[in-house]
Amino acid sequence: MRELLERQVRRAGLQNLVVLSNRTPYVFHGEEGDAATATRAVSGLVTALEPIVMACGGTWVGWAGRTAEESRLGERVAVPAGRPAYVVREIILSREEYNRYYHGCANDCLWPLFHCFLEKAVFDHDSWQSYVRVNRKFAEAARREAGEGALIWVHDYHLALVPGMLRKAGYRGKIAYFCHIPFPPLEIFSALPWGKEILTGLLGSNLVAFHLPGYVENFLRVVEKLLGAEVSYVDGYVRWQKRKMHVRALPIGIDYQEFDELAREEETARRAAEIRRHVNTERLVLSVERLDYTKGIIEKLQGIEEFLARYPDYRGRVTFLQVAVPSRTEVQSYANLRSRVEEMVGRINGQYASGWHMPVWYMFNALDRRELVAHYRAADIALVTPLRDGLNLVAKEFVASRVAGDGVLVLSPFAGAAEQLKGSLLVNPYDRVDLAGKIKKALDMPVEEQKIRISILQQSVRRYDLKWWWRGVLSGLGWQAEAHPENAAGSGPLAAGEFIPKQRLDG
């Protein structure tokens, strides 16, 4: 993978990559000067981006977990230790900025609004001002790190103002922005008091990219209506203030080869067997997600409860393993969600446990890559049922890890990945009866049908992998990146609305 990514970079002529994200791939501990004690962060964004940054070199700018009385630029640390491939440039935030920019504006306002949970959005003007100040600090840090021929690659809703700030400061190089969450329709976005400022920030980019054509269409409509800009829904561009910005649908891929190879290792197979023995079940249904209201964990547990009530023959034979990755643990609403989840798990187990068998196992912690793949191998079924999700990489990782060619992916149509993953079993996460029925259908599915579905899923995940995604980013910026034979169908510039050929096999 790394060699292919490096080849794409050379052909494109990219000389310097500066990545900006809210958090860096490493968490720094202790006082400044102790960055050698950095630990690896567990993050879907890091998993997706780091192979590219490792291949390109360059700098990753972000918050590394440390706060101070006043914000400032922190350390520049070459990582990984021992075999450095790129540099982490730390931004240290003040405690007030962390609370207002991160918790206040990004996660209490933009996160729920972009996911269409408008009733949860909090519009606080002091938090917005902090968001503006922090975005300016990121823009200033990016300008310091960017050299001749650089690409500044900005990620996600935390830093939506950065591209526009860079242009206003006179930066003339390439800027790309990627949104990892959904982009809402006009009727929702219009509620944001600072909507025009967000759009102005994003349009400082040469390329604005989203996971799905639907998000692209929402963005173009919002820009057209709120800014009065010229847009093309066919060719995917915006003309505004004498500049032309390309807008693309580029669903992020995973390093398929890495997951496949890791899943085939003897140690992974041994650990998967150990998990099955420990859980001691006939069938294992796995869920892995951050503990967040958008992931639908409460609704999923209601569906599991309905399943156990409706289909008593499965009691004692099926175990549901819920891995809830800690998220925003210092926020009271998230602490309340955790309490609700754990209360429901206890209630279900109290009602339906038989002998030593517990129907629901619950883990509140993150798993490293090797342990995660072992769990994917151990499971018979993956239950991925968010209420709203930009894409969802867990679904793709599960598919890539099914080296025996069997297994069932039960997937919410409200996960962006559902547009690609034809072969999954679609379920309405809001309907507990449908959820119960689809769990039963997955458990009863003949192995022959499982293999057909998994084969279709693996073809899609393998073809539209991380290399395909990175090539699409480069192409969207007007750079030619080397195509690879196995991905030839996905090569070339991607127009807005142009997507992946759909293969119907769901439900």
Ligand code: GDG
Contents of the next structure:
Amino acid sequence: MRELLERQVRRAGLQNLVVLSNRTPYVFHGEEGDAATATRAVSGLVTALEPIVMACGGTWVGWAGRTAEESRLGERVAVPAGRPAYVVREIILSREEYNRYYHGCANDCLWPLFHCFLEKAVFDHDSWQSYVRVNRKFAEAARREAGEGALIWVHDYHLALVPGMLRKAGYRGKIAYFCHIPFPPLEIFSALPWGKEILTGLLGSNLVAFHLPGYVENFLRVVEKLLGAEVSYVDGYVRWQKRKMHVRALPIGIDYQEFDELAREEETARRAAEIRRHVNTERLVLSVERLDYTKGIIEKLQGIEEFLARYPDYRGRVTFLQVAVPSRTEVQSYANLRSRVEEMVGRINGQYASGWHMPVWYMFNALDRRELVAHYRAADIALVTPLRDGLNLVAKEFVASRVAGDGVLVLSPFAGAAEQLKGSLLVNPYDRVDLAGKIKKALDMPVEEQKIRISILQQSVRRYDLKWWWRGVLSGLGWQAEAHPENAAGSGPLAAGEFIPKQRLDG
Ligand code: GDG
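The structure above corresponds to the form predicted alone; please provide the structure of the form predicted together with this ligand.
Everything in the complex follows now, all chains and molecules, and the chain you saw is the first one.
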């Protein structure tokens, strides 16, 4: 994988990669930015991007978890400790910026709005001003890091103004922007008081990319209506202020080989067997996600409760294991969500535990990578039921880790990944009766059918992997990128339908 990514970079003539995201993959602790004592950030963005930055080298600009009285540029640290592959350029936020830019604007306004939870979005003008200031700091840091032939690659909704700011400051090199979350329809986006500023910011890029064709269409429509720009839905571009920007749908892939190999290791198999012995159950149903309202954990627990009420034969035989990764823990509404989840787990266990059997096991922490893959292997079923999710990598990782070829993926159609993962069992996460029914269907599914479905899913996840995605980014920027025989499909303007396998099984 690494060699191939490196070859693609050489072929494109890319000399320096500067990645910008709100958070870096490392969280620094204490006074000094020290790679040896840093901890890892858990997020889909980090999982997806880090293998590329490890292979290409370059600089990753972002917040590494430290705040101070005054914001400033922090450390420049080569990571990982002992075998450095790239540099983290730390931005230290002031406490005010942390509260306003990060929580007030990014978490409380843009995150709910882009996920279509309009009623949760808070529009605070002071927070917006802070967002503008922090975006400027990121833009300045990026300019300092980028030399000749560089690509500045900006990620996610926290930094939407950066491309436009770079252009305004006279930067002429290539800029790409990737949005990891959904892009909302015009009717929702129009509620944002600073919508035009966000669009102007994004259009500083040469390439703006989203996971799905539907998000691309929403974006083009918004640009057309709010800015009056010329757009092409067929060829995927925007013409505006004498510049042409390409807009693509490029759903992120995972490093399939890494998950496959890790899952096959003896140590992982041994650990998976150990997990099964500990849980001591006939059937194990797994969920893994950050504790966030978009992930639908409450609704899923309601479905589990309904399942146990409706199908008494399964009581004492099925265990649901919920791994909830701590996220935005200092935000009151997230703390409230955690209390509600824990209260529901307690209630379900209180009602349905029998003997030593607990129907729901719950963990509020992150697992390390091997442990995560061991859990993917140990489970019979993965329940991935977000209310709305840009893509969802957990679903893909579960599929890649099923090295015995069995298992069932129960998936919400509101996860972007559902467009690619056609062998999954689709469920409406808002409907507890459907959830209960699909859990039963998954438990009753014959192994032969499981194997057909997993094999279809694996073909798709393997083919549209991380290399495919990176090649799509490079070619979207007009660079020749080397195809790999395994995933040689091109990436058209909207890539619509291209990544949807022909074989289908009904959910
Ligand atoms: C955003 C978008 C989009 C989870 N628990 C543990 C752990 N993880 C890793 C998984 C996976 C990642 O975190 C989660 O990625 P998701 O894609 O599921 O979700 P978000 O964090 O919300 O990601 C999402 C993604 O960006 C990429 O564009 O798909 O829609 O919301 O990789 O493996 N990793 C470890 N221990 C855990 O306990 N080590």
